[in-house]
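Only one chain is shown below, in structure tokens, and it's the form predicted on its own.
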Amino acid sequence: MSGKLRVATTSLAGCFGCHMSFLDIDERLLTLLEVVEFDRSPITDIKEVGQCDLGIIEGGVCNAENVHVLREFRKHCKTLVAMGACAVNGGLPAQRNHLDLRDILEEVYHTELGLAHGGIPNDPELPLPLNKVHPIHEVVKVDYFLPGCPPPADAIWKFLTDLVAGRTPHLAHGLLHYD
């Protein structure tokens, strides 16, 4: 394993679609394994991140646990990539940003059918929600941004192979699209 680039991934507030797109590079994962060693990722199921050369993170920051995970992840990764719309700009979870969090919780837990007269969850096991959903660069330094919702597998492949080869990633027109 020596001489290989150590890579870790994690997910915050989002749908996990970027990781699914990452896995869609299919058999090219085997080629990637010739030059990288995966630390925390869906491939390894390692929960704690070790020291890594490259960290790839998807999802926005919507609660206190996301902040903690993001900061710890950043500390362990020499280079950090924000992958997907949620990590880059907050994505769909940030659609709640123009609303007051208290109003949202009131609507969901006290007004909506099926949940009416329930209580707003207040358990120490639940992470404290933030007032707004933030893209990750508002919390930690990000070295590269890979946009898309999710970025297509071919874009992820090109981006990673450029980085692994020591090149600045360049995605030609057509690799990224916003449907």
The other form holds:
Amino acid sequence: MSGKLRVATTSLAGCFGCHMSFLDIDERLLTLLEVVEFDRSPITDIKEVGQCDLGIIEGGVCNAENVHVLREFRKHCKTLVAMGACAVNGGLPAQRNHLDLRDILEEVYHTELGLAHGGIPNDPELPLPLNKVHPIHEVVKVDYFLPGCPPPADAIWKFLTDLVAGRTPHLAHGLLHYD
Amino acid sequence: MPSTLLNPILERHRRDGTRLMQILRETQETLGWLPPEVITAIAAAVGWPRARVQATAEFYSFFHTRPMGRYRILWSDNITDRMLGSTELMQSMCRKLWLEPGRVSEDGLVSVDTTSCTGMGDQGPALLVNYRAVTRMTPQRVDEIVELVRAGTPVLGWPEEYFQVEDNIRRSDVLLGHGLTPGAALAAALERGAPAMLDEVKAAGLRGRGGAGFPTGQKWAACRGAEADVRYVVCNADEGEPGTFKDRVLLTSHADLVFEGMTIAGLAVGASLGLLYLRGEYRHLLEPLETVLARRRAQKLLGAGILGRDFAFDIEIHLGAGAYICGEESALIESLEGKPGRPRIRPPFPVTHGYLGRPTTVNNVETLAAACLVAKHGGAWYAALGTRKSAGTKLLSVSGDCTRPGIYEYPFGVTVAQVLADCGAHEPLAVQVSGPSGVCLADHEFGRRIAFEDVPSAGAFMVFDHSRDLFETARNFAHFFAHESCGFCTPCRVGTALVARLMDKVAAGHGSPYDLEELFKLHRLMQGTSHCGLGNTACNPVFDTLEKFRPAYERRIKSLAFEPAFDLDAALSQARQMTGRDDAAAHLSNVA
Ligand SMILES: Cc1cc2nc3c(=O)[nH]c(=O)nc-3n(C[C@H](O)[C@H](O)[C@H](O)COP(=O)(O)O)c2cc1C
Ligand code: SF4
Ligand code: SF4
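Next up, can you give the form predicted in complex with its partner chain of this protein, since the form predicted on its own came first?
Below is the entire complex, every chain and molecule, led by the chain shown above.
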């Protein structure tokens, strides 16, 4: 392979815990940087995703902006990975799915004390929430799923080194956690 | 609930927490549901933490911790019921009662919903009303039931013919034509003595009829050999595999044979108590079976000093409460102990650590019935029937597109084509053998044989003719597994839900080749990583139909490019409504 693998990452409806776990590969990050370079990512602060080999998505899809970002990633990344329970299944944010979104907005912005009764925000700058939170595979095609909340750093390391080496990523017993 | 109602139930079950399933069921039969204060009272009475009682009450589909109406109507939702028109009949019933499926009417009178196969595949469409089986539903019967419900007529006062359950025995062989009087096989077994009886079962080559085909003699010997003070025999009458109903017929018309088989097993393994785990859908069999037990006690075929010998054995019946997973033997044992039916981690196996931690042999109804033939006629006689690796005969529950659905008993080795011819299947397209967890056979495979060495079967045989769409069959089965997954392990809990949603996505016309590939991947994943047989086999119907009836899927694929599983713009509808926005950013296109 010529040059380095170009990698973009983002967090949609997630908590950044998966990214923190990613950073937990610690000094191996330096080894990784010998073979990959980062495009858009919280690590680089690049705002627009460019042509990449690999896109890593943390978090599910809870609003219109998530949909746009996810589609941009899919368009620009040859391979797309769902990292963590939220991206894979909706995870924690999807706990709101058994409630009606209208009731939630009503409760938070009208009924609940302390939020200054400012009404439900309707600034066009703000992305609208979706009726339900969805896993990313319901919006775009996803090539690989890396489960865990978050996936352990060793699992992320194994996954990436497999991909870089041209192997189908394989997480053996001990690295595969679902929750 | 006044303690005058609860106390007799608790007394009857000796305030024993392991009898919790029966306590909850009988309480619910009195009250219609399980109110919080009743759960608290039961917990106090059996001396369990309240949360444990609550966990059991919530695990089972047939227990309700909310009121579900004076009439709870559950339509059997197997594909064979649907093929007989159950979906339309249920819709019309809901319309006439002004009800949404799954909701209780505002006056608390009635709720209508679906449930997994109720074991009436040869006489559907079927339903349960307050857990009593009703067969052969018709538009007219729907109207009548709607009237009975509106008039508030108690279910006990409904016309008897609604509750008529037929045997429909179409072909008998050595088992159904056994001709044994009660006690004959048991006397022969007692004459042989326990060790010799065990040897005969081994020599007979008898294998389990519950699906896995484990050698019965080996299982009994392991149970007998396990160090313990007490051992148990369990008869697995959960019969939850959709399309299977042969155990119902054995328990309806050959209950003596089944109980006698349990007693012989007790003799062989050294047990003095047998437990029959009867699926909740067969509630109607409870009283008749209790009557048979009482008669057998009077005949000295049960109890102390059986047939004048120094052998004591008795049988108790436990009713399940609508959970397919309780057919899995270790989940069944958990349920017998009053717990949610979650499969245990094995080893240790039930033969060494089963019910209450004691050696337990779990056998299917049909296996135990067949043991009577071995006791009476000997192992060599039995081994000569069937094929080399599959001794004896097999009961098939035939349903679907054929003119003579019902029970067929054949020696092992019968071809699928023979069964199809006998049951009057016209232009069959496919046969689902052994239920959703079994195998779907296409016409080029109809020459294959029902036997452990070729097509093993737990008994279901569902026929589909050329007018059927096997994608819909697979989708029905996918939803069955998603509903019945016990939720213990992630690959199955999440995997079955993903498969059901992918099938719905393809059905809705949003599927792409990527989704079909994903179904294959899920099949591999779940087969390799699930904790028990349910998860391991849950993708079989999808896998088989994708392989053998791919056009049924391809017809539904509209786009080569990936499509979202849901309407993205519609998914912003509630936020638009609440914010009053309608600007460009308040919309999404469905194509990327
Ligand atoms: C999900 C699942 C459901 C099962 N359901 C049944 C059942 O309804 N009846 C049955 O006899 N065996 C059922 N089995 C098989 C039992 O675990 C067990 O193997 C069987 O009862 C042993 O009896 P046998 O040796 O006589 O076949 C099921 C297994 C699994 C994994
Ligand atoms: S999977 Fe867990 S760690 Fe990752 S974003 Fe979701 S909640 Fe955070
Ligand atoms: S495979 Fe499914 S049914 Fe079996 S233990 Fe796991 S979740 Fe429960």
